[in-house]
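Consider the single chain below, provided in structure tokens and representing the form predicted alone.
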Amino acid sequence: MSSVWSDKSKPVKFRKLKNDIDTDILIIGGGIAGILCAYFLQQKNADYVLVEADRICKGITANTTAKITYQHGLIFDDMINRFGKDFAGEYIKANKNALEQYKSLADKIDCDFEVKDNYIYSVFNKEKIYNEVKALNSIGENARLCKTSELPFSADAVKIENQAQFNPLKLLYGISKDLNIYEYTKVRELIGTKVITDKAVINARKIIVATHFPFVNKHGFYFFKMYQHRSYVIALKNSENLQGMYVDENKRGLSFRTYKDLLLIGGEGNKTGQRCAGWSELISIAEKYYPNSEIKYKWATQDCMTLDDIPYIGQYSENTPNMFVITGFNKWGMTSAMAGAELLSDLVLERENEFENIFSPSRSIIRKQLFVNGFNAVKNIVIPGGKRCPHMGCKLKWNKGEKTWDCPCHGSRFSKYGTLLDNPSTGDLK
């Protein structure tokens, strides 16, 4: 099972770290966030190293739907009510800047970049759509209320023009060729900013943790502040060629975009570790709406969901001045990773950045979801019997569709043989 991005991109290879090294900045994690951090640090002539436990871009980054938009679901009406218009305006500004960075990079690297209009739709709740349009326009955005004329069903939508889509692996492989990266270099232990790997020791001045879900449990409490949400994608040939990008405001709803001659349909998501229909439901949808189509690819991904729909990007915790984190993209990893990488490349170099407070991991955690996360974790820890996740001891659930063991607490996943597939666990099942 591989995504169309993996199939249509030529990976680059890097050597394994075998000797002890010193560096000012160590980046742990070779997905989109880590690579973009390395890219900006190199642009700023910083001394850095990136280490990846496997191959770069092999994890979540390879399985996105790759929409580049600052329209992150129906979040802005709620964001304005909670934090005010100035906060919402700064959040959009950070993600707009990210979109412009992608446009600039796409001028240099062929990554199938296309400017597209973006639509967030709702089949049943026009009022939520109307409120979101009103909220966006109140902070200076040109949002429009419209109908989804291209989809095989009718829905109300918020439309924002001139967003984009691309092949993320083509871009990341293109910019990573000249970066200081080591693959197959797994971090086994952190002692302050001293990092122990299988074959070497890295003495760093500062560390950026870019491992999708942060793996250092004793700081930051990310295992309480986030959960993971799994979703599925199929790519169809002989179907519609959409001019826009579409996503349902409902977390279990459908996402649509095209890539060359393929229609990508995503959705049918669920909290990792819960039962779901997975690809079977998407296949039924394809048979219903696109009966002459053929499935060419199918893949799955998962996203870290925060307490307030805003990523955690900045100092890892108040007690770790030399450790930083970038995580919690809430399904919008393209612009969030770019905005976050720009922010962190400034913070680790002790430069000011106007968006530091927007994404601060130390902001208030008093949200309803915090108590839901805590209850769910305790429940799955105290249940007797069964296979246990090495991360924090939660009882694993068998995923029949993907034939994996999934953690319902924090989203770690393992093959049927016990091999680690997704973090925050750092080891295989015993």
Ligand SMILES: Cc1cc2nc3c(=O)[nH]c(=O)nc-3n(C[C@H](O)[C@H](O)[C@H](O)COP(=O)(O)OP(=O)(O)OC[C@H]3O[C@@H](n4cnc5c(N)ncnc54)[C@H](O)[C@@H]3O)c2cc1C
Contents of the next structure:
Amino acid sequence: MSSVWSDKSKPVKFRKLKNDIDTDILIIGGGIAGILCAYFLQQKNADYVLVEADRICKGITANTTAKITYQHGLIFDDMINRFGKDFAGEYIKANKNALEQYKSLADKIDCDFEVKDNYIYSVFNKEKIYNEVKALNSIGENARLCKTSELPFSADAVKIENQAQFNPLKLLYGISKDLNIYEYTKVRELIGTKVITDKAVINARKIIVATHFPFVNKHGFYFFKMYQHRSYVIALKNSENLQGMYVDENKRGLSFRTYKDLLLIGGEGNKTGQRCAGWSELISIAEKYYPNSEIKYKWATQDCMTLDDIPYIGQYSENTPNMFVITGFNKWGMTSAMAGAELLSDLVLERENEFENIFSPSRSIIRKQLFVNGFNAVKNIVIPGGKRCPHMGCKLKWNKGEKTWDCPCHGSRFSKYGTLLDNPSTGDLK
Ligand SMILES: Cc1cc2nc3c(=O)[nH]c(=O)nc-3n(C[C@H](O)[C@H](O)[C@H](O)COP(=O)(O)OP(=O)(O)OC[C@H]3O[C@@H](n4cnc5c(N)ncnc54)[C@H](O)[C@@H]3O)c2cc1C
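Same protein, different condition: the form predicted alone was shown, now please give the form predicted in complex with the ligand.
So here's everything in the complex, that chain up top.
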């Protein structure tokens, strides 16, 4: 069940940290967010170290669909209404810069990078699509209202030209070769900026937590501010060769892109720990629309969803001046990680960055979703019996499709034998 990216890229290996070290900046986590932080810090000649619990690029990043776009769903009409046009313009600028960064990296590293148009579509809600086009046009973006012509069903869509797609692992392994990384080095505990791993202690001046779901609970309230949403992907041979990249505006809808001779279809998403049929619906869709196709790969993954569709990138909390975080990508981690890594590489070096306020984790959390998250957590903590998540004690749900134990509160996942698969839990089931 590994992704096409894992199959079509050659990993680079790093040694384990065995001796105590001092460093100016410690990055915890070797997914796209952590590796890009290391990349920018290296460019700025900073003294840094990245530690990864397992092998790099084996977490969520290995299982993405890797579309590089600043069109993060139908968020801009709502964002303009809530935060204003200047804010939405800055958000787009940060992500456009990220797209440009990818273009220039792809000139140096072979990562199957292709420029593509991106479409967010809706089968039923033309008005929402129309409002989004209007909102994007009002801040100077060349968004177009159109009908999808390549999909096996008809839908209205917002089109943005000249976005991109790639193989993320080829790029990240290419970058990582020259970075200062230790693998199989799990951070067990933070005592201020003293970091305890299994074999060694790291004394850092500043810390970047890039562990996907942040694992430090006593600051920042990330366990209230985020939940995880899981989706499934299949890769088909002998189907269509689409020119564009597509995603439904509805969280439960489908996403499409090609990779070489494969068509990738993603979907059947749900909050982690809720009803889940695995890949079965996607397989039915393949049989219905692409009857001559063959499934070559299938995989699944999940991402952290924030209260307001904007990632949390910046100081971990107001009272942790030396600890930073990069998380909450809402399934748009390619550009968000690039934009966020550049931002954090400035903040940890005490330099100014124009996007600091856009992504600040200390912004207001008064949103309806906060109460939904809180209610859901309390409900699953007080229900008696069953297997409990080591993170905060929520009752785990059995995921029939994947044969795993999943936490409906914060999205930790465990194999049927109790081995930790996805954080924020830091350990196996007892
Ligand atoms: C189905 C799906 C499709 C997606 N498609 C797209 C897309 O098309 N475009 C897009 O922009 N985004 C997409 N995303 C989102 C994107 O894939 C993610 O946002 C991104 O990969 C997350 O990267 P990360 O570095 O935060 O996490 P990860 O890749 O999980 O990296 C975190 C790392 O931290 C390590 N770690 C954890 N705890 C510790 C510890 N205590 N000590 C040391 N290391 C630790 C883990 O082992 C892991 O390697 C998609 C998401 C999903 C769910």
